[in-house]
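Read the single chain below, which is given as structure tokens and is the form predicted alone.
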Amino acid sequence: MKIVTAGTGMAAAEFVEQLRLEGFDGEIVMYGDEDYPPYSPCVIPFFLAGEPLDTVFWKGKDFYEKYRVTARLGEPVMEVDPERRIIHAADGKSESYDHLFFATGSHSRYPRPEWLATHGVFGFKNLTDMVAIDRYITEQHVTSAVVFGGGFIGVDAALALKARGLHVSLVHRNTRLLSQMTDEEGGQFATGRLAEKTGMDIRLLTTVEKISHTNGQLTSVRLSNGQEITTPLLILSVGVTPNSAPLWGDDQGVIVNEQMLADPCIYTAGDVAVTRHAVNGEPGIYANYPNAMRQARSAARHLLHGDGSYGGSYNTTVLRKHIDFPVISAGSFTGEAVTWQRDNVWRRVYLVDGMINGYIVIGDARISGYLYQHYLARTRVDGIIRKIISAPRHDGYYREMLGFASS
């Protein structure tokens, strides 16, 4: 049996590792658009902030040798022919397969793709981006940057550059940062505290409309409100799109069943997979590390043993890199809102039928695990949730379990 993976990211690496650990001894070929061993996207901002590059290779730099993989690097899959069981790569070559693991991830959306031709303008999505930004900062002695996009990736980028020692201006079209992982009030609270704690220059309700350059080198950006910021570095992070076109013909993601199959011989996982939400059943792309790992393991088990199924995805997001001020959320922000705030800590839980439908925790992460377990278990918490989230020491539930006073 011959297995081909379209992608060499976290999901593909986990899939291959599980196959080998469970005794699969057949041929494995991995196609990827970058020239690196599998790495963790969660860790690469730490490299930009100054950590060693080797720390990003979460399964080792020798992954391909260790798991006996033929690696076709720098050769993204451009087209899949399911009927003939063949993939076509960017270099024009083709590869047959018995089973395909399609985990091509996603790519950044750019408001003006032509801006990337200007020296000093970068995306912020993969390790290739990070290495290029790192080299540019070092060679050009960069001391300031503009980040366009204040969602999770944009804030992650801004915090990494701030930790690197740069002065950062963060430009966002919305009323608040992290607008996809917070509600309005929670996002406003997080935005204000992030500004206070980091000293970043945050520009809301505006966009980058124009860039200026001299001999191809970025010199400044002009905002939609007419303001201009002098900068040699612009990071674009306004959104991502799944790389589903090679298989599906469009960029809406790949629909899979509970065995992670999009086709009798094609498994799919990660940022490109459309799966069912484990709580509300809604189909969507729930792109995070835990989901990708469980999807990959489910696919490997089904391929080898013909059993098992994926139980559904959870939309959880955790931001706590480079700053002692976490922002954590999960679920849907609908239902009865129960809120508590004190100083730099803000918590809100949304209840439906007495169960947690979603939550936002800002400023202190200690309670988040407790909330997450009740969210997963679908237990009624309406009788205790106000007491739990209002614990001034932020760990009231755990102290109560151990018999300590909660005052």
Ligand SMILES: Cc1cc2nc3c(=O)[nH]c(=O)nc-3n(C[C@H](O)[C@H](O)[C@H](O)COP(=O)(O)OP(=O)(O)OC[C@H]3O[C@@H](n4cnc5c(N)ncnc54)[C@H](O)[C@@H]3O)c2cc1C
The other form holds:
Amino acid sequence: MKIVTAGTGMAAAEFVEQLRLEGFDGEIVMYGDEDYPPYSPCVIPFFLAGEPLDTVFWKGKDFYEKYRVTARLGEPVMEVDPERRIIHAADGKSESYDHLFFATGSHSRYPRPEWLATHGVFGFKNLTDMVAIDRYITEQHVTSAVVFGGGFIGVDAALALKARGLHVSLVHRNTRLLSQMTDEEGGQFATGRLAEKTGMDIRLLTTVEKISHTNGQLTSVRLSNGQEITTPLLILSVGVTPNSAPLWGDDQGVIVNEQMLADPCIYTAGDVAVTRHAVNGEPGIYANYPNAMRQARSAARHLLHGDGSYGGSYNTTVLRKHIDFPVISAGSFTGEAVTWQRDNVWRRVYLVDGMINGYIVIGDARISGYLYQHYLARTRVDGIIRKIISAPRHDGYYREMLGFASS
Ligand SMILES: Cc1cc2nc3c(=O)[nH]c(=O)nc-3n(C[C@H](O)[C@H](O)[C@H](O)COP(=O)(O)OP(=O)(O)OC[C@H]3O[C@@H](n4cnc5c(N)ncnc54)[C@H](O)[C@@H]3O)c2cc1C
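Given the form predicted alone above, what does the protein look like in the form predicted together with this ligand?
Let us now look at the entire complex, which starts with that chain.
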């Protein structure tokens, strides 16, 4: 049996590793649009902050040799022909498959793609972006940057640049940073903490409207509120689009079934896959690393053993790189809100029918694992939730819940 993967990212690497670990001995060919061994996008901000490049290759730099893979790097898959079971690559060649694993992830959405032609303007999505930014900062002795986009990845970018020693301005169109992973009040709290603890210059309710350059080199950006920021570096991080076009011709993502199949011979996983939410059943793209891993393993198990089903995705988000006040959330922010705050710790749980529908924890994450278990188990917690979220000493709380005398 011959397996081809479109993508060499986190989902594809996990899938291939599982196949080999479980004894699959057939041919594996991996197509990737970059020229690297599989790496973890979650870790690339650490590289930008100054850690060695090798730390991003989470399954080893020798992945392709180790798992006996023919790697076609720098050769994106342009089109899939499910009828004939072949893919067409960018170099004009075709490759047949018995099973295709389609895990092409997503790409940055740019407000004005033509800005990227200016020296000093970059996306923040893949290792190619990161290596280019790193080189630019070093060669140009860059000391300040503007990041446009204050979602999870934009904040990740801003924190990495800050950790590298740059002065960072973070521009976001919403009333608060991290607007998808927080509600209004939680987002305001997180934004305040980020400003206070990192010294970042945060500009809300505005966008980057225009860039200026001299001889093709970025010099400043102008915001929609009329403000001007002098900077040699602009990072664009205003959203992503799934790379589903080679498969179905559109960028709406790839709908899969419980076995991660999009077609009888095509598995799909990761940031390109449309799955259902494990708790509320809503279809969507739940783009995070744990989901990608579970999806890849489900696909491998089904391919090898013909059994197993995925069980749905979770929308948990954890922001904790380069900060000591994590921001963690899961689920939906609707229902009855129960809030607790003390000093720099802020927690809110949303209840529907007495069960956790979603939660946000900022500043002290130790309670989040416990909330997560209740959220997944769908247990009624309305009688004890105030006690749970107001437990300043987590260990003591656990001892009490388990029936030990609290110290
Ligand atoms: C900066 C950053 C930080 C992140 N931090 C976190 C975090 O802290 N926690 C977390 O849970 N998640 C995080 N994520 C998200 C996480 O990295 C993704 O959910 C995960 O990588 C999804 O795996 P994937 O294989 O679907 O996509 P990717 O790992 O992005 O891999 C997709 C691969 O497909 C390739 N490709 C694209 N088009 C083609 C084509 N046409 N042909 C062939 N190959 C193609 C790409 O080059 C890439 O190698 C972060 C993402 C980014 C960008």
